[in-house]
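A single chain comes next, written as structure tokens; it is the form predicted alone.
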Amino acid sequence: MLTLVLAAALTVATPVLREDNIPEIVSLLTLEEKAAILVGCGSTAFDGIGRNDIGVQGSAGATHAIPRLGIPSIVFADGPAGLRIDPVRPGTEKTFYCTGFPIGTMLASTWNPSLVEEVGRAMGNEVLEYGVDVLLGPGANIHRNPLCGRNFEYFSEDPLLAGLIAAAYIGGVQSNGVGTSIKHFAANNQELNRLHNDARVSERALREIYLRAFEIAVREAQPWTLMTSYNYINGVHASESPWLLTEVLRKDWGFLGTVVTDWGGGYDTAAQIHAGNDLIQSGSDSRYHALIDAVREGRLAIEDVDACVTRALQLIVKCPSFKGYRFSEAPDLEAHAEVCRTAADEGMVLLKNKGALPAGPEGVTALLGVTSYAFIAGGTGSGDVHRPYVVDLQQGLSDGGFTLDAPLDEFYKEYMEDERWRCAMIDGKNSWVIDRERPIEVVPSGLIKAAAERADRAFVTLGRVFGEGKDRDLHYSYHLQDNELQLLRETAAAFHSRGKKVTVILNIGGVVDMQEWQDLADAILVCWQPGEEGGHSVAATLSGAVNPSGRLPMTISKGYEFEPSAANFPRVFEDKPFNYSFYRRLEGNKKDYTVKDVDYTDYEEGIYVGYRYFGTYAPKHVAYPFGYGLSYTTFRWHGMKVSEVPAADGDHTSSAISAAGYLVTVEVKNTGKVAGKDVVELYVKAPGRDMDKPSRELKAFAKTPLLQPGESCTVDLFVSLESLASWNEAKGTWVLEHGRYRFIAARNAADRGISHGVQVK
């Protein structure tokens, strides 16, 4: 009878992890145990695994397995314009390619936030198919500063935008099944000491700009997990803040998903455990045994450590490595690269036209610039991707039917093949965070002359690259550059002497400077860093066969001192020659505070970023406001109404907002000779004596479908009560101001548009 009951013993199996058992697994893990699932695989302490022996090649990190208890690990890779992997492997010749989608930026450029999710559909099969569990992106800090090295990372200077954009891109990837991360919050901001600096912002500018995207993208779609910046936040470093983590994040907001650092941010690990930041990444063994010995030297209650193993498990059981699921590495790019040109074109925004464009292919064009034969696909760092190709402006206006000028054709050719010899020798010896090398401009001066004589037109295509790690420099990346000037100089005098038009293409991450040379052009068109198909989406862009419908997502100003951040931004190293150990200003836990802007930042501006600021103070400096882009037809926009939406009928508004609020319905009619959509955008002035308000604040927006000629419809936006609300410090909540309010159906944030008055009680 003994030898039954112990045999019976011996056979009860060890539970393993299910959807409905976390509570119970938690209680059998160690302390080991847990440490090692919340310290990534850069930590070999655990178990002697690090990250380069398990999950995908070319990821950015992944969890501990715990064999035992059938815990499996789960992969993170890099994002946000398209899944970051090894393209190619040692001992196979097969390649692991991922599709180069457009750019943050140019994804806000589009003002669509359903094609936006049928990007994230694309790009997260291939996560799922390339055997990665969680993609981290996108990201959606706020466009403070346009030196900002990583915007063309982020979307807008708006958060609203940046926010619907976000959560439209989370729930197209999310809905493979695999899952996101929303990054960097926040307040990350500036690349420079981005590892020490601390982020000076008043709590209103947090709730209204600064955090608002997140919010709106978790309400929204809650994306699995969430990633911490670097930088401290008003003295705290963010990644070690409960009231970010705790009381905002889930608590305010309801934020249901697991939290992970940035990789190697933060300094105290048990602080980091304490504020709800539950997975350390990419992990290291010193963060291991910080953790283990916080727990036992009470510090660090285990009640803490178990409530991060806890959203960590809750991650795992959702992911396609738990779930079993065999990936093909094999994703249909050739449909994904469909998606991409379409979202290009949607995001395409043109700035100036003077009866230039469309034009061709018919006649014969003047191709100039070396970026048109070496396009920009994306910007460089973690948000750079492994594309399969490029197609350069060169290819798509020949796969277009152009017929280029022979000569200059010819020239460039030759000139490139030089060029890039000696960007791939410089490149090859810089560290994958720094700018790529760009082949150097030239201007062709004789060939420019002889082309003016046999060619109808002349484009001219200019480009910018940076990326995580620096800011840009403004004399160098900002501002065009003599032989850049020259050109375009050289260029208009030659071409319009004949009569001819110039047009000139900004391939670019973020804006540039626009008043020393925009009267040279007849047309700009800003095609951002398009991704992998950019030179046919351009080429189809300016030929007319496609409308050009994208919208700017931030304001470009006459100049970069006219910036409401331009006081509080760094510029300290612009003379001298870039050096990465200098942005690292830390010796320990020791915060230094002794250089502006380095070590600490001013948000000094509050509120008042980018629209916000020029609108209601100084509307004369603005080159081209928010929202503006042009089309090749006209619309006329009437009939607009506005009715109130009580809380018991706002069953079609979205969970990022309450049910009670305002109906606007605009009537939109294609009035032009081609067919085009168009963006209505909904902005909402205060009454302003209760509270300080900008002029005018975005509250909606909404893109028209594709209205052939004569074509109207009818394009719905809500506004709820909450959105209306701002953050009263003193009071430590939301407060909305009674009073009249002016609701404007408008083209850009400074166009008059129509308006309706609203009384709000």
Ligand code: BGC
Second form
Amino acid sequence: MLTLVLAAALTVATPVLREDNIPEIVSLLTLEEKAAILVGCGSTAFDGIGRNDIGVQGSAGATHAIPRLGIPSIVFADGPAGLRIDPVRPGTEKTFYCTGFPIGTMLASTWNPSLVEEVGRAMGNEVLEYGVDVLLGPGANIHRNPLCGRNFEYFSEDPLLAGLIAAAYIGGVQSNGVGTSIKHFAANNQELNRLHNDARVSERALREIYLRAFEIAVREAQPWTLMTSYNYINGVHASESPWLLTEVLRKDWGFLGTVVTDWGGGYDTAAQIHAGNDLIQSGSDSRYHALIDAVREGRLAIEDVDACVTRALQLIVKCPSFKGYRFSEAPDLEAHAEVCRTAADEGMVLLKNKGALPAGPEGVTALLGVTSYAFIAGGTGSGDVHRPYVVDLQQGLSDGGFTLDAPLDEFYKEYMEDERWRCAMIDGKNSWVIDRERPIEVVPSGLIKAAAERADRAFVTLGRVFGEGKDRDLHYSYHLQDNELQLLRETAAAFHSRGKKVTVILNIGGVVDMQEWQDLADAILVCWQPGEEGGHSVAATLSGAVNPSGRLPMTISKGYEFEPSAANFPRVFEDKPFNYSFYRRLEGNKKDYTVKDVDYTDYEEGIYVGYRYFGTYAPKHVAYPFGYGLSYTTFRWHGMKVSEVPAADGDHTSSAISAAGYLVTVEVKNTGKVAGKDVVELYVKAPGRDMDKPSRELKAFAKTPLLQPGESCTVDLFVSLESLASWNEAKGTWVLEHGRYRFIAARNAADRGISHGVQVK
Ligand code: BGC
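Right, and the form predicted in complex with the named molecule of this protein, after the form predicted alone?
Shown next: the complete complex, the earlier chain at its head.
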């Protein structure tokens, strides 16, 4: 009897983790347990209890559980184009596919945060229902250079667009009670030597461009976690920088969440914990021991460890794993496919249209290009998703009621059977970070000529896929290949000589050269990598069932040599075969500083990224400006008004960008014959007398609802005073320049638009 009472008393005496007893739990954890919470399950050194070998198959990582204190393991999985877990598991017939949504660049091309939030809600539901706690996305790095291999995961060259789209994504995912991890913080703009490259960037460029998207997302949406990047910034590893993680992220911006390393990122575990990088993923035995040894040897204060453990527990108590959520493993993939389709519809960017579109579905369509038969839904690496299917353009057009030129269709189907087999053989041998093998483009000359007689029009799809671990090759990825150019030339010659139009569809993850071939096309539609429903969205856009309303989230220049970062970006693949280990320049923990653009990269262009550079210094080198995109209807804008908003009422966008500012309103009327959505982009030109300022900067944007012909609406755009400030390096603070500003409501970064002068006092 006495034993029983004692046992009961002992049981009662050990508390378990609750939302309101975190300090007590921290005080009860041993140093080993603390290390086990902070260093992820990639480490097996924490013996015994709590190693999570269940997790979710194909997820990226997990934290160790400490069952004696009721601390569960939580699970992280990629991101960002949907949840990435293994679709099949041994011992069951059941499948675990996830919806493959459009890539980040395409979500940004919608310029529609509410739609992106809806995508986030659907994605987050899959995270929840498959038993994952934190989705490793969104990716909010800036498109600094078109050759960055991971640009497809990222949103834009502009931090406001990237930040607001990221905030919407985070809000949507987290509305399910699961977390996000905005990544890769920060200045992770090249893949080459990504673990060791030092990004040398001015503080102004960091604050205004490279950190700004993260700042907006943090202030607006408070992601549960943030992932530090692999690279160094000005000589300090991102995950080891107290300035970045404590001063800027937590103190300046008020980040309340938990910081996690990129997988295997950084070297010095003690420095990471001291800097405020709470979780070390995916974890290793050496990291676990390094943490414990650093505390025992007095190199790491236990207070620093406790601060990280506290933030780790604050994350854990929010997670479904802690709450004991009984996930179904059966999210509604059909409903989410619809969301994917809607997002892809809105992210299409029509670059050129000389009377070619809309076209069909009536008549006969000649469909060309191997990519039409092997659509690219997303990029490669951790940003890829195991989607249940991909609708290619051939299927999308057939489902949309198009009649394809039969001999061409038969030729491609047969050719693609062999090519698919060849690609599968090569891909089977490749590591997941390497380029995915693509079918070789073919030029069926005779069939093209014959099809030009029979068909009413030609659609030609060109594709590019790339991804994590490797930057793009200028010659093979940015430029078109000879056989691709030949296909376009022969198609244009055959169809144009009969007065028939040629439309080119670009199924790409990032910018390609346009100069060499764009005159051959009557219409150019950029469908990016539109996710699993891509072919349906493209077919609907081509036929006019959907009116394109996407806008470019980056500038397309007239050639790579005109890019502001061209002189400071690796081009080493041009003359050497790809060899990943060659570029790993780590010798122990020694950082090498010898090879330009490999060991270090100078961000010489400073704040002059994308349209900020082209608009200010090189407008004539722009092929298609940032923010550009055509519609099948026309819109008239009028009645632009700007009114001052005092601080108290400044909450027009969100609590974060509040304070005083200006409310701009513009009337938008659909003056054409079909329904459509328009985007009003609000740029501001600063006086630029006391400060170096770009010719204009995007400060707000709004997408209209679907306007029927003749219908009007008023869009509201809020510009806070603080968003007009620039970082003053000498003073180490934001400074607002006084004087006369010009507020420009424009269709793109190069458009004169309509404008209004504003005196800022
Ligand atoms: C990538 C991250 C990813 C992580 C986990 C890393 O290689 O850089 O973006 O979330 O792996 O898969």
